[in-house]
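Presented below, as structure tokens, is a lone chain in the form predicted alone.
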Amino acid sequence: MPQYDTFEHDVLIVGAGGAGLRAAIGAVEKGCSVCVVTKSLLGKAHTVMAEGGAAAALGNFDNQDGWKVHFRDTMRGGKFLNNWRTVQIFAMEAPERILELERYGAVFDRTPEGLISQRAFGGHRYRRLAHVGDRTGLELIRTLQDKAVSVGIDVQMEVTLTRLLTDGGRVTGAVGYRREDGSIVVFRAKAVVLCSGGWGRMFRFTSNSWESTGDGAVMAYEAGAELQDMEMVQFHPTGMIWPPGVRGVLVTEGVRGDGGVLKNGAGERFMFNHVPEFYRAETAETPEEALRWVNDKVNNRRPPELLPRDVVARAIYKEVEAGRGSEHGGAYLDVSHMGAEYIKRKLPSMYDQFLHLGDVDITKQPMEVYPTVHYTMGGVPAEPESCATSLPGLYAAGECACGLHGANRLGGNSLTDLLVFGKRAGEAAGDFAIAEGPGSISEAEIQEEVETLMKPLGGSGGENPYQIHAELQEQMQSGAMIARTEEGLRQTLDKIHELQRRAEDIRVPGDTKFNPGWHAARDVKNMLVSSEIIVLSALERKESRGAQWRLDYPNEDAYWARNNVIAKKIDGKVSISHREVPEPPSELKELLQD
């Protein structure tokens, strides 16, 4: 085995997004030393892609927002599959931690008045969006890796875990190596924190940048971690189209929110016809009404296309599949009547973004746009007061963490998410690195994953990992998409399995030093195993709700309504079995039927 090299912490965060930062910044606060290992830079985590907002019912554009609605309108957004309680802090804490990132220096749009601006957004019932135009996210990280660096931690960039390091159970480290060379490094902590992010490279079209492989859900889930609901993969309604080469780029849904409206090939406001009788009541039946509520700012029914993603991606694919899509299969996205002057300022990236990347004016232009794979819903579950996990040890945070978003996130949730349950994972993972203390590494464990990532450089021949990976993406793109069937997803899990086996025999030319066809040789096994558990996880769930978008079993289930979908490894394979959803009590019943 070669040498490697090993650093000792009291906190390993796995992960230097937004949940990563600010769970790096409360562990330091509680006397730890912290360590933050990140696959990429500093400061170019996959948050920067939430564009839009960070939801908090602040009120400075609806003083009838407050938690409780905040509450209502995630609970119903997830189709009741999130845990109540983990909602219920994260609507009651949100608020407070937009407070805090501005104390911290987050410089967000203002009101006339001065108070931190706010915006709409789908499936939200006010106004409650805090933003930075259409850069929220990036004004988030820069915040917080101002604010953690300040606070003193270490940071380890551009290495990748691989596994967890475990003693009886309890989670004591991590190994990985270092992606310019290849030396292995180990990590020795009495807690580990997983921020570690979504998976969404196995699919074709996508917004998730290289990053999202998976790598933290299936270090837990190889260590023994339950992941929970992992079929719930969010189809962002509008993602790029065109030009092909940038097909996926997303287009965030601050456009909808500053009054975008959504047309098919024939110029139609098609989801005026695609309005679920669950929300027809609080929506507009009419462009004329909807008009007025983007221009009044009064608190009457919203437009159609500010309808939860996974009814606005549904309606898109709809049309399209009826042939009434745009001119490259899909929707349009016309924001032309707001203004120049408006629309550079209050969307300057999306202006510069269709410009650069597809020759478009979006001042003059509609933007055509498709969903795309976006964000992961499933996860590792972690317990709503401490975000730890079943593994002693170990926390979760973020994306790659489950039981805020149900079957279906909001949008504007994600960004609060890092902020409420960054704080209480880190904070948390202090508290038991203090009183537990250090745990023991297994040099038998270090051993056996070196092997593992060595065994690709064993030679010639064999098989090309960026040919698994992309007839991976093919499958899962056709088969496990936006609309499932029982006989897609066989074929998509039949593929998997025959990929799996291919995926043993993958050689890589080269050495460990400056060899991206090394790294994609363990990507692509981690995303092999994520879409496995995907798969069966949506085979299992027989209904229709949020992302989980059966076309032979169409309707919403009694039996499913109350329970979520269970992934554990027992005997090298993938156990599925079902828990029941945590009931919440009943003052808060009393919201959620109002």
The other form holds:
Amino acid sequence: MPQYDTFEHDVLIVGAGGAGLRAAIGAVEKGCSVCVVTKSLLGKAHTVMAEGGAAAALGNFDNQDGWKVHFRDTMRGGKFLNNWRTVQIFAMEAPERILELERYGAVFDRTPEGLISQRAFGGHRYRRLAHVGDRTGLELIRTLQDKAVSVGIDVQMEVTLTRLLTDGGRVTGAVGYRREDGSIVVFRAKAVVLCSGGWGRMFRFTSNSWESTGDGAVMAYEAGAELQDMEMVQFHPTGMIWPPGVRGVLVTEGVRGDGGVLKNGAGERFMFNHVPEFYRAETAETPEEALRWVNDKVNNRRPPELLPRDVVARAIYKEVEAGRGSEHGGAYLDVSHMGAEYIKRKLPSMYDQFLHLGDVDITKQPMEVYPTVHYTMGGVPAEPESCATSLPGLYAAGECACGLHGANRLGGNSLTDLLVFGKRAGEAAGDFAIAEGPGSISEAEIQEEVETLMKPLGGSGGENPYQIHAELQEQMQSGAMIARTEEGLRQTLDKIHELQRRAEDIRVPGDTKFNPGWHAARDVKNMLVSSEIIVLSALERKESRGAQWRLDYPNEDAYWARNNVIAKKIDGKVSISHREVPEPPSELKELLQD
Amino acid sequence: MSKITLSVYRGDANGGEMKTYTVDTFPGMVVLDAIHQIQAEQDGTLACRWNCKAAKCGSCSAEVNGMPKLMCKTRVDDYPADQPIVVHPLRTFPIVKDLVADVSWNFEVSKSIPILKLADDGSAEPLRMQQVDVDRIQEFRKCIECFLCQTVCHVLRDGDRKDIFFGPRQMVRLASLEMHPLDVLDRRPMLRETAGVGICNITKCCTEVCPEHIHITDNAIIPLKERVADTYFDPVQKVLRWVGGRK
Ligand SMILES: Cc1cc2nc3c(=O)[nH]c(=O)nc-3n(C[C@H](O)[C@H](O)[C@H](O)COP(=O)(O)OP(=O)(O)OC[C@H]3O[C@@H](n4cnc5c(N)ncnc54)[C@H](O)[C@@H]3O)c2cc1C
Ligand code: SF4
Ligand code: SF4
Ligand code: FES
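How about the form predicted in complex with its partner chain, since we already have the form predicted alone?
Let us now look at the entire complex, which starts with that chain.
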């Protein structure tokens, strides 16, 4: 048994994205000692990549906006699978959290009156996204990072946690390793907040970084927590497709919010042919109206390019399947008509990204795009008020949590989610820590995890973790991507089982010293677990709704309109069940009508 | 399919050597792609950092043919195909392993810089600031903490004077706070003393390597130097500014 360091804190926070950092501030303000653990350096979490903005009904441009409209838009976007109370708290508290961030030091773009400027985005009725050019995530994470450090948190960078520790069902800490030297580290805490982000890396084309392997959700699942809505994986309609090295990298929705139009290989602006009845009344009817909307949002309706992400992603998919794809099998996204100066001011990092990485000057030429795996709506269900999970002592916030987004997340709602529920989770965990005091950690659990970790460094196995990961990505891409069928999902499940068997025989060269192959060996196991749950959940939901599109069940179903899919580990296996979606009170239901 | 060779540093704080690898290229390939290909197909123990692969996070910093670069933004076809591309970790910081440098000093220094302080602390009122007044600090806030400027600055690199100079990255951070229209703290004593703004001799090497195109020297350091000089040598100006209510 190797030696290990043990750290003790009131609250342990898994993850230093926006959610984790905001939670840390919340817990410190409760008077707790806090440790934030992150796989990367501070400030590099996924949150840094967010571009478009953070949604909050500040009403700085459109004073008709308010929390009720934001509530309505989020519920409609999520096809009513959301937890209404979570959405209500979110919509009500969003403006406060954004204004607070500004007071921490964030410098948003301004309106002529000197207030925070707001950008139009898909599925949001009014201009609602507080933003900083196309680097809003950087502003958010840097502000929170500086604030959290200034209030006095401990940070453990480049540490991967791999297992939650429990004491009779209560979560009391976690164990993992330092990436730098492979040494084992144990954290003992009175409460643990999961802020570990999402999981897109099991798909071949994704906007997600290496970190998005779903560790948090899998750790919670392994410790006995429920997972919910795992079939709901968001495909962002516009990822880069060419050149191959950047395939999957995100093209912000801001491009469409700022006037960009989608065209197929035949040069046709196809989104007008894909407007669902549900959204017809709020969508522009003609290209002329759509163009007028860019400058006059009050008297015109939004362009069809700004329909919710699931709708746009499917439309691009259908155009390509019908043989009307672009040169490299996607669609064209064109903003060049907006003028070079406007583009460089509004979308500077997109301009740079395409010029440098894609040899495309977006002020003159169209971009080529195709849906890319982007966000995971599912995760660990969290109580609306406190973000408590089904395990005592464990809280969840941010992308790894579930409840806010339902079947489809609206752009801009995630960054605000991090602030609203990061704060609530950190504070609730702080309260719990103070009330409950310390629990104990189990040497046996630590021992077991250390064995799992060290296994790939010895033994006679011949499997390579990169190979297994590549095969998983290939299979998930073909069998569990945007258009799903029973047959494709079954094949994918078989393949996952095969890979799970093979993963037992992973053998990596080298030792524990900053050894990416060894890190990958543990990561791929988590991805296999979360992939299995995604596929089983997708098989269960025999309908199409939001991000889940079943070719064999193309319509919405009345039963599934009222039920979430739940996954839980029972007797070592994934057990799937259903749970009724909580029913909103009548005064909130009324808001959803129009 | 054509091939390229890379000469990559392999080793740790105790020393190491350059090792040569040959990889297949594809259109648009960047140096980070090549490193990933080596990891997946030839040697999984090769260590490097990365996150976004889109020049947004500042993780993948290294020295490519001697120039500090983001590996995810550096195209392999920018270099002659008949010579190896040399990839080395940042030289100004201790090496952890292979392409991973120990940049923790930067985070330590960062801790000592006080964040924004408003006159009406505790209020929840929206702030009012005009776009023209925040344009210049928004430039500084583009910083992705890649530390390329830190690695190239001769004060830190050749002189190893981390004890007297915070480096260009922190000058940019200090500038973003000092020039915030509503900030009420005075960081000039810090700038003059521990941060060492006077040590910079305006060679502009930092500005040249900044992937975010921040005009580090002209827009951040020189104005900070002026503020410090004014305060300490020109009491009249200081009083005038104070009376005028502007920092
Ligand atoms: C390219 C891109 C653009 C986006 N644009 C927008 C946008 O404009 N608006 C919007 O609202 N949303 C946007 N999103 C979504 C949004 O950025 C993310 O959902 C959000 O940032 C997630 O934040 P988080 O705090 O939950 O997790 P993350 O920021 O993903 O952070 C997760 C943290 O957990 C840590 N972690 C994970 N596993 C472990 C482990 N095992 N041990 C220790 N630490 C661990 C990681 O190291 C990291 O620090 C975008 C996403 C992408 C990819
Ligand atoms: S201009 Fe100043 S900070 Fe920049 S590299 Fe030269 S000495 Fe260093
Ligand atoms: S100022 Fe530029 S070079 Fe320096 S750390 Fe920031 S982004 Fe990198
Ligand atoms: S990987 Fe993020 S900057 Fe290169």
